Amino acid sequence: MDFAFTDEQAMIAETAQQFFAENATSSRTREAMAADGFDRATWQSFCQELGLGGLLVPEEFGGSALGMVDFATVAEAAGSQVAAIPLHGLAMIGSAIAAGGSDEQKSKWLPQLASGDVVASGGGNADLKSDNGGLSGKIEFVPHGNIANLFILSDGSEAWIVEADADGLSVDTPVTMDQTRPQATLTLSNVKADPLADGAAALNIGKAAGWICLAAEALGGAQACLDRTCEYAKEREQFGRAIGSFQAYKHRLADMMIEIEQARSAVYWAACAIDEGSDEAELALHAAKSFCADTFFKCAGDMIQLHGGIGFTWEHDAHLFFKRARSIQTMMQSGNWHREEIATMILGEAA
């Protein structure tokens, strides 16, 4: 199968790349990290000026109803700048409500998600209990849960909408490795919750959107690691010549490029499979998340090493990419878990 972006998709990708390069700068990201991990100015411009917050939202609710391929190009651009925005939550929650919400839930929340007025996140725990419309339990590692207005929480089979100001809900935000995407812990004690009309459909598409977001962000981050290292290799001199001219250095860059091109194929295979309703979609999603996360982590580590001493300093952005890469590896299940799922799908009981 030949795959190529349409003119519209190419335009969206180019617009997103330019937007994040101009807005999600290192200084703004570091300011967000020093506060609550949320670059509000970039987020509002992204949602309201560009209108990209509604990419996956149906048109009748203020969105543009585009597909996962279009969204992946945007997530890739965001990842290339390690943008401190709750894009992951927007993808998961917006897709989940659009797929499994009632008409009332869609009308209430989707326009606000598309405009950026509401920040959403979510998570799950099999031990979450529902009793007479109230939820109780504990959910850890909720991305940007510290600034979210809306959560979708799940016990693995059912899903509920919970508002951040609900009685009985407490949010704790411990310090985590990636300060551009804080991870919160939610503790619920008989919290009022609104069940989604079709929890199964919501969870399926929500997980898919989340995995695509992480995989595409990882691809963008890995490509940025290579691009920035190549620029450094042309400028930095040692023994009277650019360090990029040394064979061992070039080999490391070539290895990075090969891994990135494979990751690119994995991301857009998965995104295209979802858009087309392919039977390969689940396999492609597991492959994309695991491979792209590992590729990003490898490229971020190589970036630090190939920058030499400066790459290990707080002042250099290499550590931002490394921490984001490590965070993506563990979010929404590890690479080992995804590879086990692939093995089971292919080999069955033999796995």
Second form
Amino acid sequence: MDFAFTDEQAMIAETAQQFFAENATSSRTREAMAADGFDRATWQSFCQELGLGGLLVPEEFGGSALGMVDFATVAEAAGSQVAAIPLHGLAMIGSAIAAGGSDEQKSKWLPQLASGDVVASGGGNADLKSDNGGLSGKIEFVPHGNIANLFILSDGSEAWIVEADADGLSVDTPVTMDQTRPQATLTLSNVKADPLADGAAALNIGKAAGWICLAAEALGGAQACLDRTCEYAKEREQFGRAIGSFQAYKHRLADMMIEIEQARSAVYWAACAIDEGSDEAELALHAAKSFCADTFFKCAGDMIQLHGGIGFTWEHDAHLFFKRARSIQTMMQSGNWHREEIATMILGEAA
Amino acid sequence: MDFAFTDEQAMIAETAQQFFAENATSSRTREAMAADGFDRATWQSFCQELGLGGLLVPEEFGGSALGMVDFATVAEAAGSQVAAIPLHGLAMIGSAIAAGGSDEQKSKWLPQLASGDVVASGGGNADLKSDNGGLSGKIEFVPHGNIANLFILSDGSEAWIVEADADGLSVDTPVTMDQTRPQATLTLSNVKADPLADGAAALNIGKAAGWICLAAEALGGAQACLDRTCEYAKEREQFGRAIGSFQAYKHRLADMMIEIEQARSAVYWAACAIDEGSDEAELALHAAKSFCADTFFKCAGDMIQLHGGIGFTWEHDAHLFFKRARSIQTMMQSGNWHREEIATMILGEAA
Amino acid sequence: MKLGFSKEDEDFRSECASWLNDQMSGEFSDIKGITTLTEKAERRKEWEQQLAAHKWSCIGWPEEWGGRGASLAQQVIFAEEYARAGVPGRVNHIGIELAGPTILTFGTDEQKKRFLPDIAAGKTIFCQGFSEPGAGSDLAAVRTKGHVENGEWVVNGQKIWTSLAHISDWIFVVTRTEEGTQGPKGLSFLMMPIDQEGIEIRGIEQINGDAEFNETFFTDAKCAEDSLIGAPGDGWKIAMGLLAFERGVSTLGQQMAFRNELDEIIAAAKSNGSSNDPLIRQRIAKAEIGLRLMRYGALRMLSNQDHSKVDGAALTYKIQWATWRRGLGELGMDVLGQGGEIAEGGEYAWNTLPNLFLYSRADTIYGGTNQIQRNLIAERGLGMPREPRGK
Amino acid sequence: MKLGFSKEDEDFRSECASWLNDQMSGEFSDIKGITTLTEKAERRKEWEQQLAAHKWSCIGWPEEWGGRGASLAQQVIFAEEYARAGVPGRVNHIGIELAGPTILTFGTDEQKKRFLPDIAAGKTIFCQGFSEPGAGSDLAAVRTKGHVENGEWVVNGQKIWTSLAHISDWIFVVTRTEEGTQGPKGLSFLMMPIDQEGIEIRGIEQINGDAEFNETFFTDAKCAEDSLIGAPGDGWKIAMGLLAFERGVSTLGQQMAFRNELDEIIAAAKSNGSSNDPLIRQRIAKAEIGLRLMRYGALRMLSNQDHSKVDGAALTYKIQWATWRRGLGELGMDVLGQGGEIAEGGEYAWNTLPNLFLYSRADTIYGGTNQIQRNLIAERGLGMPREPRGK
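The block above covers the form predicted alone; next, return the form predicted together with its partner chain.
So here's everything in the complex, that chain up top.
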């Protein structure tokens, strides 16, 4: 039992923090927002120069086979810059194929995922129909689906690999509130689909990786909201004093920190629980996703409020955090849904 | 349309405030708490010297036939001193008999209620059984049931007058958290019961009067918590300053006031709506009961917190407010229940 | 204490409802239902003039200045019916509700003659220049400077959050006219024509993609010497008086707009089935309670004739509605679920509920942040010691 | 980063669980399950000695002073098993967790010899004299005075919230020993025997009817000159060091007690059907999440070896658990419904959940109110400017 980063983990965390601070800058993110929501330059550097695209990919397929804890430190860093990159899809699809793909599927896709040559995403709908290897149906809210080359789609029990250029697949991308992660609608009409060897295993770990990614991004985002607001509080004066010297202001900052510290425990508890195969893992994932999303939303809202008028402008970055926080709350089930799952574990189904 | 007190209403309110401040003192209330939870001296003065026992009773039966607005000002004043008096029973039973009693029932009981010679309370249980004029069953949580001479009991549709000394009735009084309003358990075994002429009318107005009483008491209690905490905040120093000069402390006081002002609107909206027979009355009652109870609980909790250690002692009055607030939250249905009633009005029954 | 309206008042209600509905289904049907402040501004100026032509422009004003000297009850009714009929907000809100009453109270006869008829007639649109960058909620920190030169006021500086400045004719500005003064002293209250070289307006893009607010730059901007309201140095007093007008009858119209927003949430919940979720049901019930209490709080505040005491309902009103509405924005999104993330057109432009979610974050900031409101409540309402100013 | 325990640690868990369960089903079954601090105090002193006799009294202390020099993992395990077995709280908690470590860190060899063996053996029960009436959470405002006279310290003043003083043998007091000093300067840290004429203890009745806390009056109270820990004037530094010990492994034992409370709520909800109420389900899930995060926060804090940076988990821990537990008290009552208002015996004495509801209001006050905690977090954790002191 030692609930602190190893030296290696601390190093990855620091590297990632520095990388995203330098690459996923506000101006790059805003360029991506004005286009297709994909900061290609950052993603390319991330996968290739930094070599972190293969974080969750086994070594034999070009990855570094690290654990969820390592991945969480990276997602946290990406979240702290609201980076417009398809990290969520990488985590979900990379771990899903690694866990549930055939050898052929693994060796075909995993190296390309690790290198960033292929961008992946996924989604599900219980009404998806499979008929003679052809998949039909509609899947909404596929994150970064607009720029993905590869999808894993699921009806909740089976999972299929679908390539973006397959016949019969159309990808529509409406404008989304959070422009750093567009959400596409896929319409499939008898689309060629390659079933994963072990769909259940793939879905299981893919979902876990997705939740960890969102929770860790939320943690990083919340911490960034607090850090940036603290900086502002020290510089900005009102009524002749730094606004950070006003007690009510201080107390709101303190309240942010209290939540964030818990969110931090949640993310790394859940990540450890997955890495160690703990029987707490499921509970930890629900706790992490719901708690961290709420913490981020609270902190981003407070960031706007504590900046006053400027926090409400397009020019200021506060809204990037605020909109990301909201979208994380809604992605992969709401907080209430996750808490109800926990309630069911504790209390059984409601009568 | 004029949502301000008439001169007469303002006068009644002021008289009641002064009366309870002078009579229902902390030491008298604590004496009552140590005994049977009934401050007889205050009640006697209230009914006889002040003549307010007949506030809701028609003039022909010895009352002054005022409205719910007038009554609410009195209940607010009683609540602000956590007076240990059976005002809730008087309001419910007085208005119930006035609305649903036969002429005989009215002339027998209303004058005695107005004079304070008879103390009344009531309660209900759908399982109450009536057989040849004999009532059997069990009714819990009858406020001040331990000292009442007269009950109106109901199965939800019919209502009966039962005298406390009737054969077959036993009254048990457990220790309650709020010692200023004990809650009795009545066990009835074929008890002589006199059905009210119009049970539905009686229950309808009785319930409304009970809710108004609780909401107004809660308003008065919450305001007293704020007033007393403000006094303390001006006197008490810490870190070399009056604690009321600390911004976070000020903001909590402000938050109390924000809630209390809404609670005040709620009480007098509901009282007016009943007096004017408005079709908003039902919604207003649910709003007032739930909102005021929550406001009081919040303010009483804050009163303890903002007094620091001393607020947590038996010696200080804060716990009287805190316990009263909690008991008001639970009496005559929870806040969630009342809000669900409102939701049903707006959204229909949940599927 | 009485909540019901008299027979005469109900007749008045029918009269204004009928006129407003005629307009919204007839000549002005093209502006019905607009909820933003900026859309179709020119048509809405015509609407101001239509209101004036039928004496509905400022019914609470005295008859001699274009009003009807309407009773409180009638003003309440008109505000309610106005919003109920789906009429969009007044682009001359600031002229009618703030500038007009300020001139009525503090202006000279000549100023009244010069401004009031045109405001009443919908010919002069006003906006408000209070906040400054760096001053935030602190009006006493105003640094925009004014001085008299050649019989004119000359103003230099910058205002921010000047809502609707780009469609307005006049702006009232609080300026520092006594050099070397600090805080509330040495401020003056000026009326300035906007269409002049010395005034430049730049839109501020907001988080919802709209640009309702502006920055307004003053570079040797000019106005006649008698555009000063009150005496030099009275600026603080007049600004405070004006802020009190903000809590007038128009709050009830604002509440009717809130009513429409809540109704849209209720309809969405019924339509997508979230109305069956007990958690959503509780929140909708709480929102309904909050809105009702806002209404009765406003009626208490408007009915209150005892100005000797602090009016708790009035003092707490701003933070109450702003916080309620911010919560409403979150409720709306929770009812919509993930679908609330999607804009329906191909642009970054939002339907009522997502827009409410984004826009309402400003409600707790402009016009005095929630923090400033709590300070005021504690200090003015509860007698707590003032926050020490620095330096 | 690793959460699992090693095989050796799990063996250690079995060992202590088995010993504790034997005790609680055997010789000390009469104290099993007690949740208050005051009940059966004499038997619980015997229990302290029983722990000591089997070397379980202070396993984290060095072996030479009666401990086992146990690893962090072992201490975590012992704390968890202790609470899991239903063993009541340590009446010498303050001696073991605060006084002992303080003496170990700041005391002389002689003081260690004089105090540590008896504390470890359960023969010397300690209590804590920090707070004073009128000083509240402000330790720097201490007014109790101490001076040396005839080779002894003589102390005059008053302490408050001296938990368990009435069953203790010694008290450590922070006193002002340099006349004319103010604030943190001029304070000293003294150990005083309680059984003497100069010390009077009066119970403070609390809102739940119990009297766990006391006022302690010092009237020419005396202790030997070498009962001073550190140097005269070191009182502030030592007190701050001591407060850091408060966030040690014993927090995990405290959490296991919280676990039992939450489990009682869960059982009550299942038994009365409120477990079907979606609102209650959400709140129970939130409470469960909060408790788990408390555990992992504590493990982060205990695992953290980097003392160069502020430890956020440690800094926020007090307010986190206190606020969580106050909410738990409200949840418990809401699960019980109106029945929670009723005491089962004929006296004003409360079962676990109503008592939790009442008692937990103190959690956010003693040991630094939530307000003070937020100040500390903002100032120490986030570098915000200090609150100016008055005068």
